[in-house]
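Only one chain comes next, encoded as structure tokens, the form predicted on its own.
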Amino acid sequence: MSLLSLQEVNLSFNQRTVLSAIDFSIGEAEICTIIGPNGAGKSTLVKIMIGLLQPDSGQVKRQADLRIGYVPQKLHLDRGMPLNVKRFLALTGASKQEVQATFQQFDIKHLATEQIHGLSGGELQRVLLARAVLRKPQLLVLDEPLQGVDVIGQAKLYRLIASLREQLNCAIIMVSHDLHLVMAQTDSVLCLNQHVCCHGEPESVSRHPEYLRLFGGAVAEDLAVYTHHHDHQHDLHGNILNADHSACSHD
């Protein structure tokens, strides 16, 4: 059963096309990774999915009473406002017992009295993820959750995110600008550059010497190389070299 679907979604800002003819759906307990270069419209697409933005045209259908947990790309808070981690999580309305359990699960108990503004990139991502999980979501949406996190930290977060699917029986949408490193447990990958370039299954990481050299065996198990087939090319940064929409195959 589809939790969320988009049909022919279009959006423009100041006469500039941001999203064009987007079709997408995600089912229960499915993990989908959305990739694409900077400026591809990934964050805008996510905001349409969860209802923060309305498209110019097209349909967005959500399962009735769909509970969504959202981890934004950036957290906009007044830096002059004191807010520690414990209070930040309590604002979800969760019980003290639930907050304490979340401290343990996400290994952030030592951060309870720390100010949100003083957290490192990896610490903040764990806190934001914990807050999203306290909503007991049916759909967990993560917009660039690995920003500011080193490679070892990325592998740990990948494992944690994958475990949440089993724990919550939820679907997960994760946004990444990195074409090459995609969570191994993802069921599908959507390549976006204002339009859907392609949408398909990822390829599990191989025992390639370069991956083993860069990441080591334990880390490589949590990473995957996404390979897809369409009739345009990407450079090393994921940018589309021939961006003519008519040249793309839409799977």
The other form holds:
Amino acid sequence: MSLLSLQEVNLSFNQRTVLSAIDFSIGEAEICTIIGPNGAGKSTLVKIMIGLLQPDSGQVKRQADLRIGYVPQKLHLDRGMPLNVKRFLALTGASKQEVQATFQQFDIKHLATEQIHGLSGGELQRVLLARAVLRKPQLLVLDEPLQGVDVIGQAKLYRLIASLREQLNCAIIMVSHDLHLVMAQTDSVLCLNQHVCCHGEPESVSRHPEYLRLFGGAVAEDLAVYTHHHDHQHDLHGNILNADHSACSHD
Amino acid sequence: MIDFDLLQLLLLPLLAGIGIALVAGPLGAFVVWRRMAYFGDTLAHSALLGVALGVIADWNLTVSMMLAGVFISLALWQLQNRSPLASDTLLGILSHSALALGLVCVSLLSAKRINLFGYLFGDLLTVGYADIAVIYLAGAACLAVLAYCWRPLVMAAIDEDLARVEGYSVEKLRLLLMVLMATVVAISMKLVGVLLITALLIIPAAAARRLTHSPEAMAIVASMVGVLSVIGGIFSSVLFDIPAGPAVVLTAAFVFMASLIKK
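Beyond the form predicted on its own, can we have the form predicted together with the partner chain?
Let us now look at the entire complex, which starts with that chain.
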């Protein structure tokens, strides 16, 4: 039984197609990475999945009472509100002990009394992730958690995220800005460009000597490459040029 | 040397002002966090329309002001969902249409039946026991609702998307806040009048912003700043023979300026 599934989902804004005929499903404790170029509709798709947007047509099915932990790209907190990290985490209703444990796990103990407004991008991402985890989600949804984080930092964050699956037994949907480098533990990769370009499994980076040479063994364990050649090309508007629609080929 | 007659004269206005300031503090914090200042003005303008209609229909004026505010809130809510125009444009339309309609209605009534000046600038010294009862009952109800829904309201003020994913009904919370504001505006008319009501919500909260480190502290300190401003304003209105409403707002503005000194 899948936690979440989409069938033939379509969405357009002002007659511009943003998503067309999207099929998707994710089961318990699965990890899926969504990749695609800017403007491919990745964030929009994620918002449909978690119910922030309604599609024009198609079906979205979520398991009843599905607990979702959501890490948005950014927080819309107004500067008029004073709020420190500790209080922000406590607003989930979690106990003091749980909040303390999360501080350790996400390496944000030193930020406990810092104001949210003063955090750097990377710090805020860790705090948002910690907050999502405090809700003990069955599905963790991360919208580009790695913006502005370097490759070494990415590998560390990936290891942390992967450990969350073990800890919470939750499924994870992650949007990545990188078209080829994904998390090693990803079960499937969805390549999106308004429609589903292809959907497949990644291969371990460690098998690719080039990546190994670039980043060293420690990093390579946490990263994987997604090699994909599309059977079609897009023009500047994202329309498919030569759609004979056989599947993408993988190496 | 204390003048007891004067104290007795000021007791009811002071009680009324303190009651309003206590509830305006936390609510004002939400107005600051959610950038609803212009909406506060719109409510104040619609309250004048409520007064005029209340006099015509011979209703309780506080209730008719509240109803006018709730009506405007619902109208805004509908327009926001249907119109491509920005919120502040919609508010500008609603706010001034309501004010214009209110002024037209007032002018149609005979001058004796409605003291326009009192509603525009407040008429604190005419506060009676019934007003006190209304202020404290409505104020306590608003505070109780705020306390009961505190966490959802704060979450929705932090980030509506995040709150929605966590299962809070963001639309209902937004409407709840609008209704609470309409209530507070209605009970504040006597204190400061249409033109200055928003100041009562915003200035104490803004002064509290720089002095506090959590949303809860900001709400409580906003109440305290409000109470201080009411006491200072009412006494200085007697001392210097100036209108009470503007004196209260000016005192709050002084506290705000003082809060800027803190680094």
